Each structure stands twice: as structure tokens, then as C-alpha cells.
Partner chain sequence: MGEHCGTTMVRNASTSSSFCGSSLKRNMCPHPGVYAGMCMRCGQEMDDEFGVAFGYIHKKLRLASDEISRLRDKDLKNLLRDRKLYLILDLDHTLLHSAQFPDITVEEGYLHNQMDALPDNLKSSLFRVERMQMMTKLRPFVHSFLKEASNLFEMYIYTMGERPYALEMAKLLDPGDNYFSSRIIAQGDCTQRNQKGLDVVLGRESAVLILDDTEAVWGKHKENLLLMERYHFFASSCKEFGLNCKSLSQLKSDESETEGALPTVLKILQRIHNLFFDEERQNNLEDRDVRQVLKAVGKEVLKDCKVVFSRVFPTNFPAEQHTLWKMAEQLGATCSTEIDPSVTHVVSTDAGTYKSRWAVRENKYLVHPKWIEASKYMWRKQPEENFPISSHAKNK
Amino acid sequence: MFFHIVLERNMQLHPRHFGRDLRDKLVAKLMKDVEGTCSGRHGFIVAITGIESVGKGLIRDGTGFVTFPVKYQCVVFRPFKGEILEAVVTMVNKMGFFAEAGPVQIFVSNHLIPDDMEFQSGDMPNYTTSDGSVKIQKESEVRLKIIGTRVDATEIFCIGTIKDDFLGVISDPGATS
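Coordinates for the sequence given above, by itself, in the form predicted alone:
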């Protein structure tokens, strides 16, 4: 799920960046440092949408760097248990498969794959139905349901299932159109 929230961060800036474009340099450094990172509490920071305020700078003793408190608005991505996502399969093995939905990596165990799908090893490992009509392999798009999340300080891990109604393969790159 995506959320639009306000966060705050203390940014350090070298004195060589002081001048008319101080605010622009601060915003550019904030975007470079923050976008694409993950905070366990809020989720993955997708994009900064605006700057609410830049506080007064505080000179750091001995270094000359100045610390500015910056309050900014951003879009964050945080997956929740029970959420339905579309993801791209990145790896398939006999234990299950890994898929990515944006920055989140999701593992789907072979116990959470429908019983009629069998693991096929070979140069392109995959899960295939007995009649061969559906195949899950690398680069397949799947719709899955998150059944568990684990949040670390800098990463979010998810467990998913495709063993439910309306879940499974959306598109198969191996299929001929």
C-alpha cells in the first residue's frame, strides 16, 4: 500500500554549498540520500513530493559542516498482511519461488502453491500444472496475497501465497501469443 506522509531528517551540508542555491543543494542531497531507502517503521521511500520546512542550521564544532532540520512530504510503500499484489518472479526452485513487487521481495513456498502444480527442474526451472496450461517461471507475472511480513531496520521481507481464488499467473513470458 502507498501512503503520503511527512517525515523529518537532519541534513549535513558542507560550507562550499553555501550561497544563493543553498536550499536547492539541500533538497538535491535529501533526494539522493533518502529516495529508494527503507525505514522499517514507514516502509520504502518511493519519492519526495515536497519540502515543508528547512530549519535554521546548526554549525558542527570542528568540522564546519552545518546541520539543517528538514521536514518533507514523501510517498512510501509499505506492504501489509492480507494485501493482494502483482509481482514478477525472479527465481524458481524446489522450495518455492521469489517474486518482486517494486522494492519488496516476496517468497512463496511450494506449500503455498496450488497442489496441481508440480516443480519441473532443468535449464528453466518452473512450476507447471499437470495439463501444462499454466507455468510459473522466471519473469512470469503473478498475483499473490501477502500472508506475513517481517520488518527489519532497513528491509521488509514478505511471505506470499497463490493458493486462493483469483491468484496465480497473470502473464507467462514463455507462452506464445
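Okay, that's the form predicted alone, but what's the structure of the form predicted in complex with the partner chain?
Just the single chain follows, nothing else.
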């Protein structure tokens, strides 16, 4: 799920940046440091939408660096247990398939794939129903439910399932007749 929230961060700036463009440089550094990172609480920081305030700078003892507390608005993405997501399949193997929803990597094990879908190996490994009507392969879009999440410094991992009603393939890139 996406959220639009306000976060705060202490930005350290080298004296060579002090001058007319100080604020712009601060914002640029903030974007470089923060966009694309993850935190356990907020999830993946997708984009900064605005700066709410920049506090007074504090000179650090012993160095010339100055710390500015910056409040900024941003869009974050964080999956939750129980949430329904759409994802693109990136890899299929005997154990299940891996899919991506933006920066989030999801694993759906074969235990959580409907029993009537069997793994087929070959050039394009896939899971297919016995009548061949539904196929999950690389690049397929699937709707899945999150049953567990784990966040580390730069990545979010989830366990997913497609065993419930209304879950499964949305679109099949290699649809056969």
C-alpha cells in the first residue's frame, strides 16, 4: 500500500556547499540519500514530494560540517500482511515462483499455489492447470495475497499466496490458443 507521510532526517552538509544554493544542495542530497531506501517502519521511500521545513543548522564540534534537521513529505510503499497486491513474475522453478511489485520481492511457494496447477520444466518453466487454460510463467501478472513481510536496509521481502478465491493470473504474456 502507498502512503504519503512526513518524515524527518538530520542532513549533514560540508562547508563547500554553503552559499546561495545551500537549500537546493540540501534538497538534492536528501533525495540522493533517501529515495530508494527502506526502513522497517515506513517501508520503501519511493519519492520525495516536498520539503516542509529546514531547521537551524548546528555546527559539529571538531569538524566544519553542519547538521540541518529537515522535515519532508514523501510517498512510501509498504506491504502489509493480508494485503492484496499485483505483481509481475520474475522466476519460476520447482519450489514456486518469485514475483516483484515495484521494489518488493515476493515468493509464492508451491504449497500456496492451487493443487490443480503443476510445474512444467523446460525453456520457459511454468505452472499450468491440467487443461492448460491457466499458465503462470515469467512476465505473467498475478494477483496475490501477502502473508508475511520482512524489511532490511534496501529491500523488502514477502511471502505470498494465490490459493484463495480471486487470486492468480491476471494476464498471460504467452497465451496459447
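For clarity, a rigid core is taken as the largest C-alpha set superposing within 1.5 Å between two forms. Predicted model only: the values in this text are computed from it and were never measured. Positions refer to the first chain, counted from 1.
Participant: Could you check whether the CA atom of D61 moves 2 Å or more between these two forms, using the rigid core for the fit?
Facilitator: It does shift by 2 Å or more.
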